[in-house]
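Shown next as structure tokens: one chain only, the form predicted on its own.
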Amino acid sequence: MSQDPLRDAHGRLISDLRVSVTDRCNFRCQYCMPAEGMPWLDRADVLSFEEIKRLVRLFAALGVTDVRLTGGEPLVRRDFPRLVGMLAAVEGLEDLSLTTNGYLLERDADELVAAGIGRVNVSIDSLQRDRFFQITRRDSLAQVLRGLEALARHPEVHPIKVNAVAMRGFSEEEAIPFADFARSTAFQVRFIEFMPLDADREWASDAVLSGEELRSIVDAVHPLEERPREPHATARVYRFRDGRGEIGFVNPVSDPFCGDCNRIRLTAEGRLRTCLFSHHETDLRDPLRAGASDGELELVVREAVWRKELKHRVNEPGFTPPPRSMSAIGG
């Protein structure tokens, strides 16, 4: 198998892979899923742990160094820490991380860390019980916060980020409580602009509360100063001027970071997506199960990555959201 790194037609090197391990979730967040009636993949259609490891090993041989495990909610996948251990042993991987809603972290934190998870993002959209329920449709804030505390007992997991989706008419009231949370804990809070990936198809541009608006709200109470942006970073990170913590803003709608995007995604049923907003996917599962060699899979991957989109075009006339919602794509 060739050792030439993955590169798209725009010259971008691909080193970051997001792997969805399931489309199932125990929450029903308004910006992602309908309250009920979401069809799930048949279990036979979902990649096995062994299939995931083989594909991750293939990508690692092609220069991917960072793998983030997502869902749906990854911790609902049975025996998930075993998969973490399998991937942690893949040669060439430098960073193995996780995005979770935190509901099962209290149960799994110790096993996940022992298996090799190095960084974790936990989605929490409000620190108030009733407002958390309003967004997630689950009365689970206390359990999520206990999970966050269980994870924080492992100093080797760093950083731990708390992600909140920013929605106009809701998140304005969350800005200062989350800023205070970031200032009083070791967690880095990040607001992520609401993207057109909701299953209810209710996204509209005027529902987006921009990162700049939120930054201004926070800065008026707790003055901020921007930290240098790291290459390929999705967030603009600020430190509080008095030195007490950090807060970040991920602005894919108002300030896209497509120019140096180094990410691709693998869905739970083994489809390669080269952009979160892609309308095209490349099937890796069927050739894998049909007995394709690593060399044959490499050719399929390289051709797909070469066609990676220059940008997502969310703010351009004629933009249409992808047919699949965030939970089905993988965060």
Given for the second form:
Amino acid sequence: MSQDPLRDAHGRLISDLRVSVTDRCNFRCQYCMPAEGMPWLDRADVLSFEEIKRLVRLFAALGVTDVRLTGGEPLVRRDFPRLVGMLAAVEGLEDLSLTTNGYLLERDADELVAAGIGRVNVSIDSLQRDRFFQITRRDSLAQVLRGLEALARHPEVHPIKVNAVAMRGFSEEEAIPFADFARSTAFQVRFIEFMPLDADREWASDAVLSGEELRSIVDAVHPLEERPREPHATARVYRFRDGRGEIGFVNPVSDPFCGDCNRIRLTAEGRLRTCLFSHHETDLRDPLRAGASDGELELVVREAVWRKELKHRVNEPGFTPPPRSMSAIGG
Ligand code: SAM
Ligand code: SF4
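I have the form predicted on its own already, so could you send the form predicted together with S-adenosylmethionine?
And the full complex, kicking off with our chain again.
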């Protein structure tokens, strides 16, 4: 296999792969899934651990250094820590991370750490029980916080981030509690703007609470100072001027970072997506199961990556969301 790094037609090098390990989830967050009735993929259609490992090895040989495991909820996939162990051994990977809703972290934290997970993001939209329930449709805040604490007992997992989706009419009230949380714990808090990837298709531009609005709410109480932006970083990160920690804002809608995007995604059934908002995907599972060689798969991957979208068009007239919603893509 050639060792030329993966690049797209706009000159961007691709080094970050998000792998969805399942489309299933034990939560039903309003901005992601419908309250009921999301059909799951048949198990036979979902990539096996061995298939995921084969593809991750291929991507690593093409220059992917960072892999984030996501879903759906990755921890509902049976034996998930075993997959982490398999991927931690892949040559060339520098960073193996996880995004989870945290519900099963109390059960799995030790095993995940032993298997080699490096960094973890836990999604929490409110630190108040009733408001957490309102968004996730599950009364599980205490369980999630216990999971976070179980993970925090492992200093080798660093950083542990807490990600909150920011929605107008809801998250304004969350700004200060999360800022206080960031100031009083070692967790790194990030607000993420609501994107048009909800299954209910209720997203509207005026439902987006921008990172800048949240930043100014926080700044009025706890003055902030922007930190230099790291390459490919999606978050604008600010430190509290009094030195007590930092807080970040990921602003894909109000301040897109497409120009610097180095990401691609693999869905649970083995489709390659070159943008969260892609309308086109490239199937890797069928060629894989039909016995394609690494060289043949490499060609398919290179061609798909070459066509990676220049930018998303969320703010443009005529934008249509992709057919898949967030849990089926792998956020
Ligand atoms: N179930 C895991 C979790 O919630 O962390 C992993 C998958 S979830 C799809 C990944 C991330 O996408 C979560 O942080 C979630 O809050 C975020 N997300 C889901 N739908 C979103 C939307 N419409 N806009 C912005 N972020 C969204
Ligand atoms: Fe499940 Fe994560 Fe989507 Fe919430 S955001 S419904 S936890 S996949």
